[in-house]
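Shown next as structure tokens: one chain only, the form predicted on its own.
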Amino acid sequence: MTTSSPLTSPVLHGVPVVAGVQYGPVIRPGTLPDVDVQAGADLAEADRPAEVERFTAAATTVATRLRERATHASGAAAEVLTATATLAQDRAWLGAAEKRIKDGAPAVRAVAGAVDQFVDMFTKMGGLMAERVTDLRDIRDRVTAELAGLPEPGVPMPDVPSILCAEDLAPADTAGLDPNLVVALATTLGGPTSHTAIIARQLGIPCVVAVTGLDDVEAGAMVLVDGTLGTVTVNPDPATAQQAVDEARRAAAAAANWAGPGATADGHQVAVLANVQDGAAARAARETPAEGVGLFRTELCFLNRDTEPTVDEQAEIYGEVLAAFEGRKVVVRTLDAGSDKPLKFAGHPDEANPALGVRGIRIAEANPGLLDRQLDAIGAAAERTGAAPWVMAPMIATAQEAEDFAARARSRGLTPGVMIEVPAAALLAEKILDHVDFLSIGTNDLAQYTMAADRMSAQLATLTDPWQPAVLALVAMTVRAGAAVDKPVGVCGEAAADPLLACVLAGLGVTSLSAAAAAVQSVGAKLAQVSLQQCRDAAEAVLATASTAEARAAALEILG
């Protein structure tokens, strides 16, 4: 959608996932030069041997730059840039390659056929696979620039603070920007989950995706980027957007003088936590004010590992994230694999819809032993730290399925809890807390089953806002039934990192908040600010509206 502001510059809307507001010129990311894929005759059966070397070579060459930008990043980054590289190297795309030279395709031509072959089978799985065509074809086009002697595509280094917009950005592109300088990211395709979104938020940069229009904003346009009204105006008056920034900047340092604990302006306590997927990031996190862990995303570790680590392995790595918060709370969530991150050794089936299908808990039924193996080295770590860790499995749909993971656990010490994720979970909370000591729930999944919209999906991505009514509503009830019967509910999932939902969050009785470890000062700030009865009043307000829009304008006029 498009709209005109008083001084009629266009003021494009999108999906908000980042907050702040930035003003500077757009940049783009560089192109791949023309090059004419299908030109050049077959080759002769005796050069085929050599172009082979050369293109295996030229898949390396690319490949080792992307892992030489992985160790010189952190966190997230280095996680995206280190899984695209490992993509580089695939050897099913690489052998489609190599099989059409050794038929006598010169290697550009056979680069462009295998990705095509695989953008078209990763677009028909859906889910993270069909979120990879972006990776796929920026690998395209970086070794396609190798072997044709051409500089590496990617986004230009600007001379002052720019916006960077695209159609999307590949996760080499994003993992490596210098937040100095992009001060701002704004796309056309992706959406709250996206590998964009997820460097944003590390970054602490404003982001917008599914930007209607923003593909005739041209280079060199000066735009205003809101990550909290999900807009991008093009053009606006300078006074006007400069003005607008410096009130951000105001905000955005009121937040950094904030070191906890989470409260509201009149003292009711809400959590401040942080999301986390290794030891490394949790140390990162310790630096903030975060209060704990609300989610350690276990699954994470292991997305590389060809075979099953052992009890002795997990449980090194997990006593790493325990120390890193001793005497705090920290929530750990068993294997969440399948679907968009799926697990070598844990043997997932090919599935139409695996966003539908074995995935989270469901795996520990196909693999005996996994979930159990799991929990004993929780157990052994909160042995070796002193840590009494909490333990949650992800995509409980039913009360046995719940009693059953309680069980577990219980039997190791551990106390028990559970995601919610699914709305059968949602519209059953009150008989799942029989069995469990705590939920939290999961709002990037929450949004995509309740809207049945893949979250992945850019196409749908206003669609998995988690600002949709009925996705509250789900967490409403969820809320409810928990301070029933006095036990705790959080929310892990990226409403978490949004500062006004938070504070509808904390308004609908939530406990506690777990975000990126960039967003904790921003929403402990914005609680900070405004009064438990504020935020009750905008949780009521935001009930009972019918869209994104209405909720987000409703929360707005109470909250500021």
Contents of the next structure:
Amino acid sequence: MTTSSPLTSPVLHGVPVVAGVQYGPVIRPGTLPDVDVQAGADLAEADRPAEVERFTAAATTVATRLRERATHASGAAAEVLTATATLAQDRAWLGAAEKRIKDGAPAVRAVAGAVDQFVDMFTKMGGLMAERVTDLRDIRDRVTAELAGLPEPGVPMPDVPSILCAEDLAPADTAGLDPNLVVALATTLGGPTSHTAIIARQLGIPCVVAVTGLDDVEAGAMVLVDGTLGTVTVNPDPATAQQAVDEARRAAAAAANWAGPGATADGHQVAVLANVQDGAAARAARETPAEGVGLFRTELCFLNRDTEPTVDEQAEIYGEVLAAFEGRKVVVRTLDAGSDKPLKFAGHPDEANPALGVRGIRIAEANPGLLDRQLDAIGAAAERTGAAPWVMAPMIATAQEAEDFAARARSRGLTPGVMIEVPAAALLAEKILDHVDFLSIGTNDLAQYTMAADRMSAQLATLTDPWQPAVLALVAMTVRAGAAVDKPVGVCGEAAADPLLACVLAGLGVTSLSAAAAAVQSVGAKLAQVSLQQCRDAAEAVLATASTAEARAAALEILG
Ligand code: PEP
Ligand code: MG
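Return one more block: the form predicted in complex with ligand PEP, after the form predicted on its own shown previously.
Every chain and every other molecule in the complex is listed next, the one we just looked at coming first.
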């Protein structure tokens, strides 16, 4: 969608990923190596071993360079660079390329063929695996450039602070960015969980993904990127653009001073919590004013495991998170395996529609032992650390599922709750609350299932926007059910990471907001600037709208 700003500059719309506003000239990543991969006759048998060697050396050089860059980076950036370097040396695709060379293909053709083969496979697997396709293509281009003696493709180093626009960004490029020179990111593709998004969050630079029409914006054009609204304004009035940047900077400075606990300006408390995926993330989150953990995504600890971790191993890992937030609230979610997060040991059936298949709590039906052993492990971790964690099940759709889960948790002395991410569960929240002590709304999946739109699809990103009034109506319904029986209802989806939407959620009556650690301060600071009445008015106004744009505008008008 393209609309016009008051400055009559084209405003391109995308999905906001990292808040903040920046203005500057567009830079675009270097073009792919201009090599005709199909050119060249088949190699003579005698030349093939040398070609294999040339290929192996090129792949090693690329991996070594990436590793070298990883040593100069830190945190997620270092991890992404190391992961890409590891993929560059992955035996499976190296083997596939070698085989093609041994069959006579010149190295560049073999590289293209082998990568295509794996891209196809990863794309069919969907979800997180499909997101690795960008990494593979990046490796292909680097190795091809190396083989052809061309400069490594990637992001140019700008002379002035610039906005990096691209169709999609190779993780290795985004990981090496200098946030003083590349001050914002915008991409045509990608979702809120893509590598681009993860790195932008770590660098703390505004980021908008899935921007329609971005491909037509040429390098050198001046753009204003608003990572809160999800817009890219092309050639805006320079003075107005600078004013928007200054205002956003002032808001960021105010956020940096916020030290918690979460409350509105007039003292209405809404706990601001962190989403974590392991002990390291929990310790990092502990450095923020987060009052606890609202969502511990346990399945992310085991994505690379072939076999189920023992109860003891699990207890050790869960214990790390409980210890990091000793004496504070920690909500542990049981394995949300399946769909975009398959676990090898969960025994997923082959399914045509995994997002609508056996994922989350549904795995327990055929494999109750997996859930029981995990709850045993959480119980053991609680005992070891003296913590009293809450536990919640993902993908609950019926009251019966909630009842079964609650019984299993209570028998181990754990406080049970469930996630509300399926519309059926929101509609029957009242019945579900007969069995559990709290609810946590997963707006990412709630949006996906309410709007019947794949959350990984860039094309459907407007539909999966948590500002969709239909999604917020289900949130309101869930919160009302909780308030009626005086049980806590939090939000732990990405909606809680958007400061403006977080205030709307507070106005709807949610009792806690759990967001990525990087978003904790901006959410808490925004909440501290507004009154409960403003939040309630904004919630009412938003519920009366019929589109995400109207909803955002209504909230902005009241909350500023
Ligand atoms: C959600 O669906 O909003 C949620 C928090 O769970 P996940 O993103 O892990 O599916
Ligand atoms: Mg979910």
